[in-house]
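Let's start with one chain on its own, the form predicted alone, as structure tokens.
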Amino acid sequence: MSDTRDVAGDVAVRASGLKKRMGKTDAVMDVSLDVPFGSVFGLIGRNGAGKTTTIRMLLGLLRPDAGSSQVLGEDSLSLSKAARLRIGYLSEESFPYDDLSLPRTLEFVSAFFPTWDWDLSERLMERFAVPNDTPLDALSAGERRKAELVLVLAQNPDLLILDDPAAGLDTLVRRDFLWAALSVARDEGKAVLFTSHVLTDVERVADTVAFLEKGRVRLISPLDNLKARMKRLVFIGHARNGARLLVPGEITRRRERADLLVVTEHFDERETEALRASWGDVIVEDLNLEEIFIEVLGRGPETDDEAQT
């Protein structure tokens, strides 16, 4: 891996006020982030967020209307060839050279990558069992997806941007290929930043989300300080009585049968004492990101395992 690091800091992605409109629609609006090497960062938000046309906008594929990113410490929209061979992108799109075997392919893309790995290809190619006789568009979606994963892998790169590319793969093909990329990449000190409408997926990878939102950054933090400050308090027995409760962060709050349930943003146990000494029993309990990205959102994509097989 180069050595070669942003000057601010070990940052391979930063993005500061990107905003992009196409045609009618402000498709990204005032968009900040800034991706860590060593770090996987989920970029998540129901379709029509804005996720592709950010990342778009981060390799230099659209010029921003407003805003600046910088790619591997280089401006995006003037990326170095040196620094573009340190990238390895995996878009929801196929990969073009599709009449040719893995191991074909193979060959043929390594001829560009002075970095291209051939002992993380074998060892990649025997893990995902991909058929070595025949073409891409020969086979499965699985198989394909697998395969193309193998050949952006291969690259080594010191950056690894996957955009929603596990969409459409069943549960246990999806499991494995995230694994097997963020894994790689995350051993060997890498920055990955991917887009996925399965938050378990996200859930189980990530160790920073942000939440876009008709463009929007609506929130971005590490995810175990996000898991750990938003919860659920259920008031037992207090759905008609609780107008006067007050709790500090509260974002949503609704009736279950004689319980009030109150979402907080800011959970704090002596706080929950507090309220506890006054208004009885209450129960904390712990949200996953699906359920703390409805609160926060409303209703999102599809997230459940079976909505993406």
Given for the second form:
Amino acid sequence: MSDTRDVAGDVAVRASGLKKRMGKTDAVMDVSLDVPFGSVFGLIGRNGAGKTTTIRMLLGLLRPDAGSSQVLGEDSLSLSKAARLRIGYLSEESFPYDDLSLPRTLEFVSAFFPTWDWDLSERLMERFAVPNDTPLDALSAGERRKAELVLVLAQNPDLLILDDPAAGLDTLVRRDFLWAALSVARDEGKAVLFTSHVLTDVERVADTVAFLEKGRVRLISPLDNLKARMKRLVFIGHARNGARLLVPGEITRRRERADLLVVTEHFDERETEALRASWGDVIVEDLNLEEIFIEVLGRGPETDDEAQT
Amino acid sequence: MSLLVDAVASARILSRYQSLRIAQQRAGGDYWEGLQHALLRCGIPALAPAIAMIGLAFSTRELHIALTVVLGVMLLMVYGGARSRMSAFDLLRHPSRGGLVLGATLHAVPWLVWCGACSALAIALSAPGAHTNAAGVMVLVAAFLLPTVAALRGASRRVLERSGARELGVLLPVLAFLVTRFATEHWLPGYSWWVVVAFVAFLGFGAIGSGVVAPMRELAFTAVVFVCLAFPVSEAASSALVAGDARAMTVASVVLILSVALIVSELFVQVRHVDRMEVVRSRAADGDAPPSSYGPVVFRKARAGGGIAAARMRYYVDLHLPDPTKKLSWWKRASAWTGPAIMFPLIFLRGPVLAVLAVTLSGSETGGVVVISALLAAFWASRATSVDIVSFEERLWLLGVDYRDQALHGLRCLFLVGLLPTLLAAVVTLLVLSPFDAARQATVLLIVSAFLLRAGLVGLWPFREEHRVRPALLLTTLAIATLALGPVWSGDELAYAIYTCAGLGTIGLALRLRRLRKSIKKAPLRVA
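Next block, the form predicted in complex with its partner chain, ref. the form predicted alone:
Following is the full complex, with the preceding chain placed first.
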């Protein structure tokens, strides 16, 4: 790993107030985030939330209408060649030089990177079992994605940006990929920023997550912290008389048979004890990331409107 | 200086990629693909001097002109489409963006030199002795630079994320042909205003359709193409060039200056704007792209009233305009139009314009050009240059529109969107120019019979609904034969052509409809 680090601390990516309008749509309205070295940062959101646009602005492929971003200590719009070579980017687009077989593609791509790790590329090729003699454009979508993963991981980058890497991959390969991403970030203190719609994957590897909704960061938090403070409280038998119930940090509530289910984003054991004293038996349930995602983004006012529409 | 270093590095990267491709083809024993590629890249530009030699060897002037025009269209598309990748990978991995743009040009230099040499040789063969005077040399140099200018122009458009000037690129040689013939040899005495109107209409249409945003550069490019095409096709222009008179000298020097200025300005624009370039293209992974407007347009009622009939009309219009899902040009968003405005794009279809051309030309000369214009009016009337009347859409099939229904819909569209406006334009032209002129009347009949042939062609043995290449090859052969016969087309020969087209077309159409009706009873028509 390179010795050069961001002067502001160990921050690989920093974005503040990014905005981007695409045609008549506000693709990104206000995105600010920090990705420190040694972390795996999951950017999640529904389709069209602005994840890809944000990543492209971070890499200088799109010019933000407002706001700024720095990657590896340099402004995104003027990344030096040295900085660009320290970034591994798996785009959601297909790899453009796709009429070569994987070994020849590796030969072509490796020449760009002084840090190219041939051992890793061979290990990954073996592990992913990508056909050696077939041009990339003739591979199946999943095999092609595996080949692209090999190309990115073998660059041995300081910052790994993966835009929906799990697309088209089967469960086993996704697990392999997660292993590779984790080893990159944790063992060598590098940074990983990735988007995915497979929230179980995000939960397995990410240590910080950001929820994007309609171009805005709805929530950003270390995953452990998020899971510790977001809980579902089940008020037994209070489905009908819970109107007066006030739960600090409540974000949603619904009835399920005779019970009232309230999700709070500021769970506190002492306050829960106080609620128990007033409302009787209260069960505290943990939420996994998928449930948190649904509670935060899936039951918001916008979604309700959409459902009504 | 650093830009140049980056450019050389980028050119080396591209060369390395090419070497790896060649090595892979050799390793796989796949020489045919490489050979095809080389033949296409080197062979197509070499057709220019070959056609000039045909023009010298035979007295079939019309064939020479037509082939030059067709090749001009093809070459401009080939030059303008010269490969230069601008993906996220390239922008991140090449030394610099400016270097990438210049490197792509450097990488293409050997091929551009070859193309330029072919282009200059074509003019040298068309105007023997031109190289002995200054005007001739300047035009030859301009012709040599033309492929580079066209390639840079295409790259500029891609760098700036604008649409390719396809329509304008296709129309330019046609304009050059028309205006050259008119200006230099007075082919159409008494009808000069028609040519001017056609010129302005085509240019305006091309400019709108291709989203021209740099009119000065486009005009300069038009002028260079015009002159480079005028010399091979116009005897008067060739003579002036060989004589090297003052007029030729002026034209030659202006064209040379424009060529050089265009190269410099296109490079400047690319390097200057490349930092503002954005990679916006997205794969469908993050939520699939919305389906095209075909399906919803059919079932969506008119937004501003009009009912299902207007919706169906919009569907016809949408289906017959190229790339209806793109948002590049206002006229391609026909599905959003309501009321009488939905008829507006029909007047821009190629059929009516070609019909006007055919009927107009037939007044003074009934030659191969008239016949080919009439054939083109029918076969090129809508959507594509191919002769199939409908492109089978898997997407439509998934939406529940069977291939048989698509074929029938294509037939209806051919008559509604293709034949009706074309015939209307031909008849109006006939009435305005000379209603009782037998040659013009025959041309109108020829257009109708050509439409019949188009509709019925795939019904004839050995064609099937899904065939596209075979009918296209047949049509191309037919067109070349028509032009090769040249001035033979007059009187009886024209009548035979009408009878043949109408007869074959009617039989084919009957067989086709029978086949389509049968498929209702038996199995749905499937496309291989």
